[in-house]
Every structure is written in structure tokens, then in C-alpha cells.
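The form predicted alone is given below as one chain in C-alpha cells.
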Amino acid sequence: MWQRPDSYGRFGKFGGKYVPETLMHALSELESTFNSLKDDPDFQNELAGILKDYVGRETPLYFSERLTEHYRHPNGEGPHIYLKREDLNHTGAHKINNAIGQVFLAKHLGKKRIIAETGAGQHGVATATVCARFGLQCLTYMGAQDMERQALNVFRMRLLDAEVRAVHSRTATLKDATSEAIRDWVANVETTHYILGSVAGPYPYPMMVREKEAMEKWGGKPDVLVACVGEGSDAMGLFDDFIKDKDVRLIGVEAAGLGLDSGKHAATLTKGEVGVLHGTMSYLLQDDDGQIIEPHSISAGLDYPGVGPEHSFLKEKGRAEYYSVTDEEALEAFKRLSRLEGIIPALETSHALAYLEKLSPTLANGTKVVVNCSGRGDKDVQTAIKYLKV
């Protein structure tokens, strides 16, 4: 099976280190840091503390009822339905994972002062959230036209004492806050550390990201993993245990927006081509001459012209399946979980949920299909009262 990532930080082609040399020795210091803690049992029994006590993990594998009723194909069979339930994290989101792992390495590193950057808030709730538990100072980046559409995660990173720097420059939107992150973090990077909110950027982030997110592991086996892809952290933690084990169907849904012929959607992977961005190389949503195209999704979570490099490397390997849905069909998925089994999704989360209506007549009677509840809704209900009807 493949090695991923490579000694060299890549998957297949994709991946490396696409940075200035200021980042190249905290990148390396990084690397050795995560690789000398991953395995200290110390470390691992206090991380391990903090996730069950403070984050509430493990997070339950829920079977969703209704959800599975509504899929029955005419002759009564059908598929089992089954939510993995990251929204019922502390913060409400799988971002928390991640940014607790990371701020273990700051602390071991020296690190005070903390960045980052968040599109939908999710993560910069978390990195807030993390930094006020052990007493950091934080900083988020974040798009202008985010904060107005994440206006409550904004409120709660300041209430959490963390300062949002608005971002106006080109989309303002996640790829431009994650560039001004890189920027202050070139800037300040002998006393600061970079949370990077995704499976992306440079090595050893795509690694260390993957390896928060994919916390636990499973009773049995699934038939068949769905999750939401932007940049990728919630997939690639969903996906991680499996990919050596071929029985598994690896499925990620991303934001074909307003459609696929449109111009105005964030589907990296099916509309891609290979480039670097945020120093990493991968699919990238780019004109003939390289440019990244502004991309477009209801949801600012999955609104990002890129994708972390493991997925991309998985696409041209064949492993994953790489599909997209609109915002009008992931704002039904939206209303459908809500009003079936009483749980409000984020609009990330409805991307795969509305997946399941056309996969779900394809499917064996019996068949388990785990979908990623990455979060809840309640930060998305502003931006859907826009839209539906209720």
C-alpha cells in the first residue's frame, strides 16, 4: 500500500513544502516535535484527558431512523444510515480536534502567540476556545464577507477573547485570510505558531491535521463513508483507518454551488487542475494563465479554491469518489435532517447529506453508510432564513 505521506512530505505528487525560507526551520522543528510526541504516552494520556473530559469525545455513531425510512427504495429495502456525530463536540464542530492537538505542540514548541485563519468560524471558535483554556494569546483571521455571514462565530471568538482581524483584500473570503495568516505568521514566526484549520498547506500540516481528526476507531465495518470536502480535514479524518481496506467506499461531496457550468462553485476536485497554493501543490480552481477563480458555496466553510493534498493524490489514484452538490440541494438536505431526526446540520454537513439522494438508490439492502456530522447548524441559520421557507 502507498506511503503517505512520503519522506519527503508528499502523496504521490502532491503535497511538499511551497514556503519562503523564514517557515522552512518552524516547519522542520514542527515535524520533529509532532514526531517525538506522537508516541510519548505521557503526552497521549494528558491529550487523551482533555479530549474525553473537556471536548466530550468519543463522539457516538448514530443510527438515523427516519433518515434510513426516507431512503427505503419501493420494495423496502434500503440502506442503513448511520451519522457519526462530530457536531456534538465541545464548540459543535470536529475542528476542535485538531486544534487541541496543536496547541499541545505550541505549548512544547514555546509558542504564546497563536494564528489562524476560519472561513465558516468553526475553526476559530475552536483555536479561541483552546487558547482562553490555556492561557494564549490568539489571533483569527477571517474574511469581511464571512464575518457577515458567520456573524455569530465572530461574536463568540471575541467573547472567547480572541481578536478577528477582518480580511478585505481580493474575495474576502477563506483563501484570503489564509494568505494573511501565512503572511503575519512569516513575519512573527519565532514567537508564534500557525493553526492551520485544515488538511492542507505545507508539510507536515496535511499529516498532523489527518492525524487528530481520525480520533477513534470503529466497532465493525462500514460499507460506505460520506463526508463534506473543502480543503478536506473532516473527510480525511473520516477516511483515514479505511483506506487500506479496498471493501470500503471512500465518498466526498463537494460545493458545486450555483452549478458546475456556472462559474460559481468550489468544486476543486471535478472542475481542477493541478497548481500550488498556500504552499502546498494539489487541485486548484485556476484560469489558463494560473489564476486562482474565485470560488463560490452557500456554505464559507467549503468556500476555498483548493484541497488538502491527500485527497487530490486519492483521486488519481482511484481510492476516493469525488461528487458535488448545489446550494439548493444542500439546503433541502438541510431542512430534511432537521424535520427527520430533529438535528440541525451545518450547510458543510448538508453537502453530504444531500449526496445521499443519489446515492442511496444505488445501494444493497442493508448496506452501512456512515455520513460525518462535521457540525451543527445553529451558525448557518442566518444564512438560511435567506433561502427557505418554513
Given for the second form:
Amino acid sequence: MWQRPDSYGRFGKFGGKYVPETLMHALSELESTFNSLKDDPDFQNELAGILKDYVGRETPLYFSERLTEHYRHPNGEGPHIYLKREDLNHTGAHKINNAIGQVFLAKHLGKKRIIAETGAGQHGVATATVCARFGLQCLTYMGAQDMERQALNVFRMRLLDAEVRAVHSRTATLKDATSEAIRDWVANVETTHYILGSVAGPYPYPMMVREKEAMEKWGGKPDVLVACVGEGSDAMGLFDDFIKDKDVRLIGVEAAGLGLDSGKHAATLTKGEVGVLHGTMSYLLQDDDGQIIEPHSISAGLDYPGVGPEHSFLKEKGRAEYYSVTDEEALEAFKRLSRLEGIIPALETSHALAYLEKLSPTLANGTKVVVNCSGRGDKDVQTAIKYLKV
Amino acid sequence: MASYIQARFFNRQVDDSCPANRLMISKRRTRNAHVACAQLLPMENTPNSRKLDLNKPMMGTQQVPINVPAIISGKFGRFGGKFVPETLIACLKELEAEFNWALEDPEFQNELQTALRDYIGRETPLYFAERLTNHYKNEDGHGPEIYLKREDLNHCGAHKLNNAIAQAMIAKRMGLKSVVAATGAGQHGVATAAACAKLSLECTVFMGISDMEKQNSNVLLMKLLGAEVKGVEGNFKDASSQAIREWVGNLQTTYYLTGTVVGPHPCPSMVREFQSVIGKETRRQAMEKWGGKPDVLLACVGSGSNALGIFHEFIGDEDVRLIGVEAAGFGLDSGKHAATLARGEVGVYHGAMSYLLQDEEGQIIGPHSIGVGLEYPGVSPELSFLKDTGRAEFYSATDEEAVEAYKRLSRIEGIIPSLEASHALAFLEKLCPTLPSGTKVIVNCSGRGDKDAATVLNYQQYSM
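The form predicted together with the partner chain is what I need now, so please give it after the form predicted alone.
Let us now look at the entire complex, which starts with that chain.
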């Protein structure tokens, strides 16, 4: 048994609060407000009401009959595949669960201005959505390269009255947007709350994100949980409730991009080393001089060189297993679920689905596998069409 | 016989030289009946509806009492019916029998309930739109309470899948291998493609070429889901005609999956029945939330499926106001709109009697709306009946008002509604000032508006 995290915000040696002094007070304030509200029944009721009526929870656990059939051996045996339908959330991904909780916190802290960073745009849209709902000013930082790949999400954010600011520095993707957002927060901490979209950030963020996600209880226990891992919030949301259940296998799937040996991937837990990025100690893709290596994945949401500290901890303890899947395998999985089940998954989610190809043949008959269908793929249609030549 | 009765009904002479009547009079069922059917379908440049002359006495009409289930009769007062060639009557009868059997079959119902819950994500919430409610409060702080029925949260982003999944299941029960459909905005096409993928049916969707350009994102989605998308010159009404032709040419293997509450009986009743889950949930949710019924139900009206979906449950509740909002396009007097109930006349179109937009010669007037899903020159026969009996009220909103409403809900509630649903939301501007404080208004938020983002962007740029 371990406390997750401990009182210093650490998961083993990972996690912590590696931030400028100016942010320490803000983080402490955040932590104490979070802890007091987490057990407040009024807060919990209000949050539950919004998650139900606004976001559309609880999301179904869907038995994928045709996918199960697809993985059946000739003798008729195979695992049972279920999808946790986070794609059905308002705004189309799990990101909103966290955004809602944090905006509630921000309101309690009396903040009027919200900033966020976004990769695929899902967290940006979720943040803009919630700010519109609660009448708060919203600014999202987005890498210029990502803005091009995810133009629909940019337009959605602007419709929702948020400002989307392009970040051109370095690779112009998620990690650079995160750095800009942190800089903004340092400068404006009195008036501004920073809604971190990922579990990769200084304590108490990792814990807060995770708590919001694990809201529903399951009927029975699954045997295997599979989720994609970029920075890891989607996976942590699914894993959280089951970490103490040793008979439940936890599998995270990262982005192998153009292949693990190509140098163009985002498989942090497979190929990374321990270091500090964005305020937290965790695995990250860095070279011998400690410079961040540019990640690559066809999916913007997995294109991140770090990973949540709790994932690093789970890997080290051997509690969770981490594998990876290439761009090509993810695209195949994207097409497969669309054709077999009529559900178009996000390219991020497709990484988790792709791993079923390797996993299913190894599983005993009737094994219950739950894949986190973390988002819908409407946003990825242009990318997919280009590659799949449909 | 159908054509004969039809001709007498309209006080026209039965013309023996007319191929339709010659065929019918012969009474011989030929093996090539399906070819004959195809010949009788509307062709270009011929009147494809028949105007009802209200000054002549009507023969053969029966006033159906309001409590006779329309599922059996297919008539809503004088509206509805089965105005189709003789050889389609048999198919429609078979479909009706399958539909009735499915409704009674607990196995079908269980399978459908599971699909609605786990695949589509029902029940959809009844959401109290706090900021929209505040927006409509007057200076004294009084105003109605606005709720949104969140059909935008369904899988595929609209109410269309409620019907598509149920009908695809019926197609499978009938042992059919492929499905054809027609789509306007693309939502029904996407829903049909998704349902067919899930149930392992081949899927062909017909779509107007101009619609394909306007809703390109939906075309891509359909293709990804494994459907074949075929372009048709014109828009939804032409796509519908083509889909019907395709069906009639392949009756043994193909199911025509209608997306909306028009067409010959039993189509309107089937679609309405499957969409009525919206109203049934709404009743229960209203009771849970405030221990009562809604005061006003508000929905956009293209052909009428989402409106009937929420209205139908409450038709018998006289204290619930039913308000449908059609597309006024560039304005009701511009000639460029789709406000069938406001400006149409009664006639027969696509197999049913209803209001429709037609000129003096019975030619269909091409409709226009920025909400592509509302661009249909006809309307549900059941809604025509509700209009004539005064049970429901119908108004309209222009393109401009709809775009304003689209932006308003996005900004105020963080919900991007479809341009179709935006028409209903637009009407709140006129409606709310007239309502007593605390009136409970439920708007059917029939779809999400991501698909309309490019349209709104272009509209804004064009209008600047």
C-alpha cells in the first residue's frame, strides 16, 4: 500500500513541485482548497449535477460485439472487448471532466481569468467550453503547428469566446504551449488560474486530475484495462480505481510514431530517462545534455515528451505495463473500429485499440478487456483520410 | 387501385392513356413489377405532387378519431396515407407487419434498449441552461426557465441514430443485406452508416451534390464508417427520390432506411415511434427535476422527426404548448425558405398527403435554409394534422437569426448547437418576453454544431 501521492506530492521519487518560488504559494492554495472541497457534500453535489446534465455522464461501458468477434480464434475462443465511451462526453473527450472540476476550484479561489495549454485542442475546447458555461475569461496557448493540424478545434475555441494564442517557439507543439502557459501563470498568479490538462505537472495537479476522472463505480471487475498514454490523464482516470486490485492488469500504450528506433516517437516510458519537466520529476525524452528531444506522433494529443509522474511510479513498481504502437498501426485501428462498430475513435485512442492486435491472442478465453475510448475522431478525419486514402 | 382512387379523389378523369392507370387497370402482377414501380416514380419536369382542390367535395375521406393509433391507420386526419404504386403496397405492408412484430417482441425491445443505452449513450440529459435563462430575464429578474434536451450528446451527434439503429435492426431481422438511405445535412447518413457498420450491413447513402459540398465533414465520416456515398443533382428531395428508385430496383435484398417522418405509411409512424424516446425521457426527467410537466416544448422543424420525437408523448397533454420552428431562410417573402407549414399548400409528395411547397402547377419549389437538415419542401403529415387542429403552433426563423442563436448558445453555455437546432433556439428571442415568470421551456437541442463551423465562418465573412 502506498499513499498516492505522499504529503510532499511525490509518487516514490517522482512528482514533486519543481517550480519557481512565485508559484509555490499558488500551488499550496490550490492544494488546500482542493482538499477541503473534495469532502464537501455541497461541492460534490454541484459537481455531480454538472457532470450528469452538462457533460452527459455516466458514460456507458459498451460491449463491442464485432470487435470481440474479430479477435476470436478459429476455435471460437477469445477475450471480450468492452469500450468505456468517453467519446460520448460533451465536447467529445474525457478532458472536460477535469476542466469542470478545476473551474469550480477557480471560482472558489475567486479567479476570473483562466489559462490553459492544449495539444490536440481537446483540452482547449474543454476549457473554453467550461469557461463559457461559467462566464470566465479564457486564454488557451497552442503550438502553431498544432493549430494547423487541428483547425476545427481552434475555430470551436473561438466560437466559445476563448482567445487562442499561437506559440511559435521551438517545436511549436504541446510542450512549448505548456511552457508559455506556465510563464503566463507566474506573471499573473493573483488573478489567474491555470487549468493543466494533464497529469504531468506540479503537485497537486496530478492528483486532482485523477480524482475527477474516477467518478463512477463498475458493476464487476475487468481483467485488463487498456488506455493510450500521452501525458497520461486518460489512462490515470481509468486506472485509478483499480490500482489496489492486483488481479486487474493495467496496460498503457504510448506513441511509437515512425518506430521506436527512428528517433521520431513519443514513447516516453519506453525510451525516456528520469528528469524534471514542467514542474515535476518523471520520465522524459531527453538527450545526453538534458535537452528535450522533440517527440513525434500522428496524434497531437500523444505528441508530448514527458509523462505523468504517477505513471513513472507505476512502471517502476511494475504495477502497470507500458507498450507502444506506431502511427501506421494506430491508423489501421482507427479504420477498424469505424468499420466494425460504427464508432470513429480519436487517433490517440486508436493507439490503445491498436495494441489489441498483439494483446488479444495472448489472453485466456473470456478475459474481460476494457479499452478506454478516450475521445471521438471527428477532429482527426482530415488526417486519416489523407493517410488511409478512403 | 391506389392511383385510381387517387385520381377520383382529386376529381380528375381517369385517363386510360396514362401509363400508370393502364398498368393498374390490367390487374396483372408482372414479374417485372419493380421495373414498373421505377417508371411510376417522379421524373423531372413532371408534376410530382397533386394539388388538392378544396372547393370540390372530397370523396373517400374518413375522419379518423384522434384516439385511434396512427400506427394502425397511417392517417392523421386527412393527412398521411400511402400514395404509392400498387406494387409497393405489398412491401409497405410487409414492413408494417415487421415493425408491429418488432414492437411487441421483448427480444427486439431488449436489444434496442441496450443499443440506446450503451451504443448511443441514452438517456440524454435534461439540462437547465442557467446562463441562457439569465439572458432572457427582464429588468425585474423575471423570465422563463430554459432547459435543453441534450440530443447533441448522442453518439454521432444528433437524434437521428435513435431511429437509424432501430430500423437497421429491423432490416437484419428481415434477412436483408444492404441498406439505402438519403440524407440532407448528412446526420441521417452518418447515423445510418454507423448503425450499418455495427450490424454488418452494406450501406449506400444518397446525398445532394450541393449538400455534399456544404457538409463535407459528414461525407468523410460516412466514408470512414464504410458507407458508399453517391452524389445526386439537387438536394435532399432529389436524393430521396433516387434512394427510393434504388430500393425499388432491389426489393429482395435492400432496406430503405428512412430518416424522417415523411413518406408513405408506415414510414412516418415508424420513425416517430423510434424518436418518441426523446419525449418519454423528457416526461420522466421533468417529473424528477420539478415534479411536473414542461409548459412549452420548442423544436426545429425540417421534416419533423426531432419535433415529433419530443412532442408526441405530450400530444394528449393540452396544457403543454407545442411549438415548431421552421426555416425562413432569407425571409418568408423572399421565396428562398423552407417554411412548409407557414407557406405551403396541401398535396401529395413522396407517398403521403401533407403540406408542401409547390407552385400553381404542382411543381415543387426548391427550399432554402442555412440549416441543411431543414431544407425539405414537405413536412410530416402528423405535424400537418397538429397544425390544422391547432394542437401545435408553427413559426419560423431566418438564416441570420439562426446564426445569431448558434453563436449565442456557444458563448453563453459552451454548447455549440447544430444550425438546425439553432432555429428553435432563435425563437426564444420572440417567445421569452411573452411568457410568465417561471414558465418551464424545454428546447430540443437536436444536434451538435461542429459540422456547421465552416458554414458559420463563411456566413460571417460573406456578410461583413
